[in-house]
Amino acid sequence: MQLPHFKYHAPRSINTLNALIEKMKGQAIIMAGGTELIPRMKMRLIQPENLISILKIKELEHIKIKKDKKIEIGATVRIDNLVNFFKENRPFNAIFQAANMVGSQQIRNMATIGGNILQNTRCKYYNRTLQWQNIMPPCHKRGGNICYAVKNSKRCFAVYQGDMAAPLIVLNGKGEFLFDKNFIQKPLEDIFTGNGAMPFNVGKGVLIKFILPQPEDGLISTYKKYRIRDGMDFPIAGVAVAIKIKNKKIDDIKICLIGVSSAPVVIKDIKDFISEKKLTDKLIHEISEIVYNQAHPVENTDGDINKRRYMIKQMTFEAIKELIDGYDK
């Protein structure tokens, strides 16, 4: 397949970059790696005018602490520099499995992690060849008013895959977006808006970086996927969970789901759920029920829903097990 006919522009800084943004009036799109808009360029699912890539700005290439212990990541850092950067980083070891798994090591030398968080929702009945276009009615991510995966459903529930999106979460990261000339963080969970069709928030917000905390003691972090095909595949179901250990009881926990909502899912009422309780395996069999009857995924991608809700489960107790028991070695 053919990529449409499209202007390209290489800006080479943030001041040239805004100011293309600004002449464009919003008839252009942001790339970065292209690993996932580029197929659905060839797809004809989007056909932007202008197509301004940000992987010459050099200012968004880095990862780095800082002076306050906070870790900056800049939007157009490769994956696989993340996984080499986090490899041992306790704390953070959710971000260094979560980018261990994105796609292929070809996909993690390409893919930014800009580009994984902001990759947008897919569906089956969406992610289809301009063929399928031509026959079938519009759905809602294409403008119309029908939903394929739910029947009578008056939104679009295509589904939001990106890795990276839940560990940066439940490690309390922040994004920072250039809106005009002015730099504006949000908390990552509050970019998005649980609507398919149109799944971010930030409207005409360019992302810079991001922004993790200075870990507190006792933070433990990981992540599970499952997928059908290891090696290369989207999760369809995910699981990121972030612990903090007090006195040999979890103080704090925060755990967020992906791939089974058109937007991560973050687990409500499970601190206070957890509070003073005694760390055994029926507390985490408990907090896994929680979690089982907060994901509610639909027929939107490969995999039994049933099974990919079941994983969650599995998933989480697995999870908050293996940070328990290797807290102590």
Given for the second form:
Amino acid sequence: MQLPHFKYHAPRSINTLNALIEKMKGQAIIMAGGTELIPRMKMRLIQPENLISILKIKELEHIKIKKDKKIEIGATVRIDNLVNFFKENRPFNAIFQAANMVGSQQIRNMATIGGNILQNTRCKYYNRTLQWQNIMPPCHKRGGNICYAVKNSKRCFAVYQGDMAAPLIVLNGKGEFLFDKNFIQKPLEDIFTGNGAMPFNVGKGVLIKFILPQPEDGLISTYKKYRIRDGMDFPIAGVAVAIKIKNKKIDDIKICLIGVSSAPVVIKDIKDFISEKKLTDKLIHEISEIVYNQAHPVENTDGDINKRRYMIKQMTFEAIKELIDGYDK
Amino acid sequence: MIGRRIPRIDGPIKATGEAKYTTDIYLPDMLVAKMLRSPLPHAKILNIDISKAKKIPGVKAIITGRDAWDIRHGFIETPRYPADQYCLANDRVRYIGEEIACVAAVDEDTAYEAIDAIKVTYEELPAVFDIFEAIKPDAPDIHEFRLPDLIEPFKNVGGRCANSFGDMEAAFKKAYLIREDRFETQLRTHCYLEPQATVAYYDVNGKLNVWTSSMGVFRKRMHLSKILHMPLSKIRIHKSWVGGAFGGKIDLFSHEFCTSLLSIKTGKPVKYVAERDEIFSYFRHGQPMVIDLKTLVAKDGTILGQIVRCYNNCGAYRGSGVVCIFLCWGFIILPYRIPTLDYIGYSIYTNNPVRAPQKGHGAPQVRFAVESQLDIIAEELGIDPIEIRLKNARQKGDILPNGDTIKNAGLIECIEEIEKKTDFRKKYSKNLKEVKQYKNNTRFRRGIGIGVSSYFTGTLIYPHNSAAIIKFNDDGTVQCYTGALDIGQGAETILAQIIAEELSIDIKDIEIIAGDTDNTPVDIGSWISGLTYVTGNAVKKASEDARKQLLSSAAIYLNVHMDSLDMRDRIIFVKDNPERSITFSKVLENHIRDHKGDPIIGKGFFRGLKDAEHGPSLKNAKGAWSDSYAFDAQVAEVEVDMHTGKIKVIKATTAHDCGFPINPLLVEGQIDGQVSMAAGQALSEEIIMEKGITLNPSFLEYKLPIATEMVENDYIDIITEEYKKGHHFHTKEVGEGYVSGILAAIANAVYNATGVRAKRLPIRIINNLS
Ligand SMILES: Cc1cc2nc3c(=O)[nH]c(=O)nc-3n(C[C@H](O)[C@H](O)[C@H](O)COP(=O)(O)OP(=O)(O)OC[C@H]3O[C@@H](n4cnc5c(N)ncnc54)[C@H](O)[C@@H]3O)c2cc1C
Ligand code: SF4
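Switching conditions: you have the form predicted on its own, so give me the form predicted together with its partner chain.
Below is the whole assembly, all chains and molecules, this chain first.
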């Protein structure tokens, strides 16, 4: 399978990047590690005339801890670097866990955090070669008006499977985007549309970096991933949990699911539910049940949907239990 | 040399990337071929318009069914089962992906552009995908073909194999327990890493030169000659290394025909390399099967009789489906004594891609069913899995219902030894007891299970035999000419070991020249589990012949009787007085001088089943099948996470009677490969299809186990044969038999751990999680 023809650009600074984007009037596609984009190009799901690689822009490839203890992660920091950076980092353990399970070692060496967050939604009826697609009339995501995964659906349910989004969201990460020479920060959970066909609302903006707030005392986090094999596979269900413990009680909790919807699912009403309650297994079961009720996977990726939903409950329970049991140690 | 753990002689060129596979072959001016495939599962082709495509600059030739004569091909071509498939669809397509046209162009983009420009008009026909829908009276007819002796009111039966013996009525009367179950195995594929690929070049002398990723060059040549209307002598299949096949590359494939014809038409070399998603979606996979199994047993667990119905979904053409349903019969009657049998296997046409052999070819399906059911029966009778197997195991001297004799059988020892080594009985009953006492609170549960299998060692099917030539260089080093194709199993290493043993020389002094229809003698091929036995014996005889000639010549120069001579490291010496010696080199020089230029050439040949005219009947399973049968008992130990349903095979132990292991390292390599394949079949692999469309056509979505999921293996050798100088040897197969017992063992171990009995593969325990 060969790539379609395209022009390749590799600017070395944000200024030249800006100039290029302007010149191409928004017709260019940004490429980072290429591990997600290149397969889509080979499948002719996207055929950009111009490809701008941002890997040569040095400013984008650093992780920095700022004076105010905020952490800044450049958009092209490799997933493998995140694994090393966040190893044995209790508050940010979720980032380590998620990064460590992205694809395979080869993928992690190439893949960037920016590309991971901005990876397209996936579907077993969509991520296919042109020859395969020719067999079936186009669905919503390919400009048609049917859906194969959810019969009679008026919209696309392609699933968002970026592992890294879940931990960054529960840790209240923000993304800094470059829109027409302006740098704009947005909480990560706000960049998703929830529409499988057009998953992001950041348009042609270039992701520059992520900003993680200073970890508060008592912050602990983890990430659980369900996949069929021990490696290679995308999350077919994923749960990130961040908890703030204060006086042996959960002071704050944020849970985000991945792989069960067209966008990360931030669990609603959970903080109020636990307020002032005693931390028992029963409570964790109840939390897991709430989470379960907000997960609605559809049949468009690996595995059985009931099992994926079940695993959300199971992993939520395990994640919270592990965090709390581990806290005192 | 024999029986030694010699590393593969092709290791260095493969590890360094020097080995040339078909995809690595580039000839000057080579064209790229791409295939137009049917988008419909069943349709009449009303018209194919190639006029626009032909005009695209860079398109050199386009062929359709009209260029392909009216010749069909089949895995099996007999009066009962005539060939049923065109290389390019003629007037009808019967599955999504069926080949309609093939384009040769200057590059891939141009070839695809032309493919898109071909306009085909279809009249869509109703399609059927499920076997039990396909046999119904109102199902669409996929072929006009009717089996003359079909008694059932079934439609779309592509093949039927029936065999029965013994007194079933009496068995029913005697039976203490009758157990009936349905087992289903999934659609799985081979996952050869090297894609299907062919380069064809029709040269100015009118010779068609072909490099193709295959399992046997002589079989490919036979098929191509028939389908291309060309004499065998005008086709040469060259050797190229093969990156795995596992049964999936023995048939003739459309692209092999198309590249050949396109090269004939253009006079240029033409190359086709299948895309991975084409392989997953449209190429031949293994055979998914439904098995209805009724077993009658006495109170002590002795099997009294079995009634078996196998329903094989063979896809839109016959493929190897009719062979598979014969083999299923064989795998029923093999490892255990079955005194009474009523067997019918059906191979049923559906509008799915065609099916091929896949490692075991029926054995994994049948053994999964029988071994699972045997455990159910044992538990109902209150006897343990070891005892019930020992009670029924075949033994040396048994005569199979077709008349074949079990010359040597180590099955009883395999079962006994594996029990000891794995502490089976103790672990099994402990786990079983625990499962019954669990109150759903133990997260990780352990289980142990056993499975038994047996496999044949080659049979008669074209080209039936192997031959070999041994010739010497002036310095006494050896070249062996053999048609054998090393597809990764180590064929060349084994053959070199045999030569080294017979001529008492170092393996480094041997060069194997292999797998070329023009330059090497005929060979049976790397399939039907016969290569080491058939080709190995041919090479052994060629080496013996060369040895004898060398010795008798040396005897003259050393002035002794040849019986008093021996040889080592290219030197022939007098046994009692090793000082008196002569080098191979000198013997050869003298021999040429004194025998009118005869350089000493050893010749050997071998054909199994020497008293049989042909292989067994696919209709009724009568007739000789194989010279010898390998046996094994395998134990799997699993751990099941009751919270997630994740099953892990922690350890697999294989006790094998593979006759005589010529190279134990390669035997273990074969076992490792088969155990990992079985684990994949048991736990994760499945081609998922919806109305003829494959929904997981990639290595990302087809869940082949990855490196970190490989199973730890242990081995027990039960050696029943000898390698003797001067006799042909009776080694048994190791290439296919060890994928089946362990598959069943995993299913049985999961039951032992959880109480969940898998009747369908891959095993899922989702409904029983705690
Ligand atoms: C076999 C395989 C397994 C995989 N497994 C996983 C997995 O388990 N989990 C997982 O999350 N992902 C997985 N992936 C997907 C992918 O590899 C990762 O998500 C990876 O992090 C993507 O990063 P990249 O730098 O390669 O992105 P690219 O391919 O370069 O880009 C991805 C997308 O983001 C856009 N983009 C990238 N950077 C920017 C930027 N700075 N600004 C604006 N747009 C940008 C690109 O235009 C493109 O649309 C897998 C991929 C493969 C091939
Ligand atoms: S969810 Fe439906 S519309 Fe979206 S890609 Fe899949 S099949 Fe197409």
